[in-house]
Amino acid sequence: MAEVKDFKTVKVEKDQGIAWVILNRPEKRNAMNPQLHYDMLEALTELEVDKDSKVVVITGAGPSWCAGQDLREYFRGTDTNPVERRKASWASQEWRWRRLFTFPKPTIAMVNGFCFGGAFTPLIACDFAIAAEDAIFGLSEINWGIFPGGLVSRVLADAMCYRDAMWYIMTGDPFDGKKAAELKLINYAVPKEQLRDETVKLAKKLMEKNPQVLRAAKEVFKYCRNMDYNQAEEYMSAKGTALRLTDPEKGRETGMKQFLDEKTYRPGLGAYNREAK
């Protein structure tokens, strides 16, 4: 496994098409300070165009995924420095939501431990989330005098049902990975010792697919959710035409040829043969 660049608070390692983006402040349970926001933004920007990275996995060093914003360095440390506060705030929202939500490659949150507060934003921005059964999630803001800010309250409305979201926002009760799976905040939970293997298995499944089509599929779903039916119909029609014209693999034509003419492919049982000429 090769480490790509020496960031101060983040490690990026590449292995067989998977880019492992590791929040690396284990002594602070990977709480997000301004430097981590700057590092994550730079790392994701580079990985967007890195040809060797097919799937991005975000996880944490040590026993925590991310404990939320660093209260001392992100909040108190910038109280008297409005320029730094603005820079950190922009970088924070840019990588945790805008950049990650629209990332051109599949993204997986591999939650290996504590996931609190502001960490819910990148958790929900990722396309998939797998957690250790004993991972601990929580919206503890109510217990120390604020509400889940940034975009946390907004993204929860997409990821959790109304009653569940209100319960955890207003009680601050923590819950484990099994409960997170039950709430559908994550895709599923596994014993901690199986977490990496399960994440790799999902990443490999995604890498079998046509990357251009994967990107289009996630964009269509995410953008059309907020459109009315007429807008969605127009958007998807245009997107489908654009995909056929720009897909270097000509996936639609290849898949149909293998299914209809060559009888070598059954769509419900996996990806078409991308290596066929």
Ligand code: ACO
Second form
Amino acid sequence: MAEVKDFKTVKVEKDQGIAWVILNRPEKRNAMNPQLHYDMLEALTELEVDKDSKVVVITGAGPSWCAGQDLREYFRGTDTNPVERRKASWASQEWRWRRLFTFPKPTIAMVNGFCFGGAFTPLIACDFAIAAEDAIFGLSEINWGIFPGGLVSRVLADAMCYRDAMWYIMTGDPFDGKKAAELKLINYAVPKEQLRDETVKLAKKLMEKNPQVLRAAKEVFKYCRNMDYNQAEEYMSAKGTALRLTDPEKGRETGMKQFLDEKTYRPGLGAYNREAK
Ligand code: ACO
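Next block: the form predicted in complex with acetyl coenzyme *A, after the form predicted on its own:
Everything in the complex follows now, all chains and molecules, and the chain you saw is the first one.
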């Protein structure tokens, strides 16, 4: 039975190791107002250390994943309130990028519908993204007088090729889930009725892996992207040593024992037996 926690604008449902984090302002297409930023920060902070949550899925209530920043409450509503603007802007950057990008557990964006503007930041921060084929994506900022800010342009440079990014930034053309998969902005798109099952399938695959190693693997890849080769080598060496010392499963030793001594598995074809002593 799923355990549910309601924040004002976000709902978290925990079921069989998956934490479903649901942006929950369907009447506003899950546009991000300041409250949603505060709620997401709190929800993610709790999930970081929640033992029952192995994989985090971010999705949206109703027909939208997230319609970007709330034009009324996030922008116009804080124009004359610099303190609230600062607080909201900090929380917005903190959860959408800094927390999510290197979240200690695997993260999946399950894009059920509209995904616009500022929603691209958490989309790209997640480790995986699966969308409904008919979901609509768009860098709509150009259509109402701003450019993709708040880190969107920066993270796009990592996630899209130069020509595609320039096209969508400068035209604001919307595109669907199938096109998003073709552009490699997401992993793949499926018919909407299969979206949840496909997401669960991926989450279950991830839950079979050693969680400590999964965490280190994503951190190494994500942090090393901006290091030079010497720094990356040094960082990975230190990280590898730390992992061997702190991995409660002693996965490296177990895997080698099962392959080399016991000859019970093939590491190229599957995971070592995590239950074996
Ligand atoms: N900010 C504030 N309110 C929004 C936003 C938003 N980003 N998106 C939707 N809403 C509100 C609408 O104002 C409307 O509110 P109302 O019922 O009080 O009038 C409600 O959500 C429903 O919106 P509709 O437009 O009626 O819904 P529809 O399903 O027809 O269209 C769509 C959805 C395409 C998402 C449309 O609302 C839209 O274009 N929204 C803006 C998307 C956008 O450009 N986002 C980027 C913002 S900029 C940034 O993120 C940096």
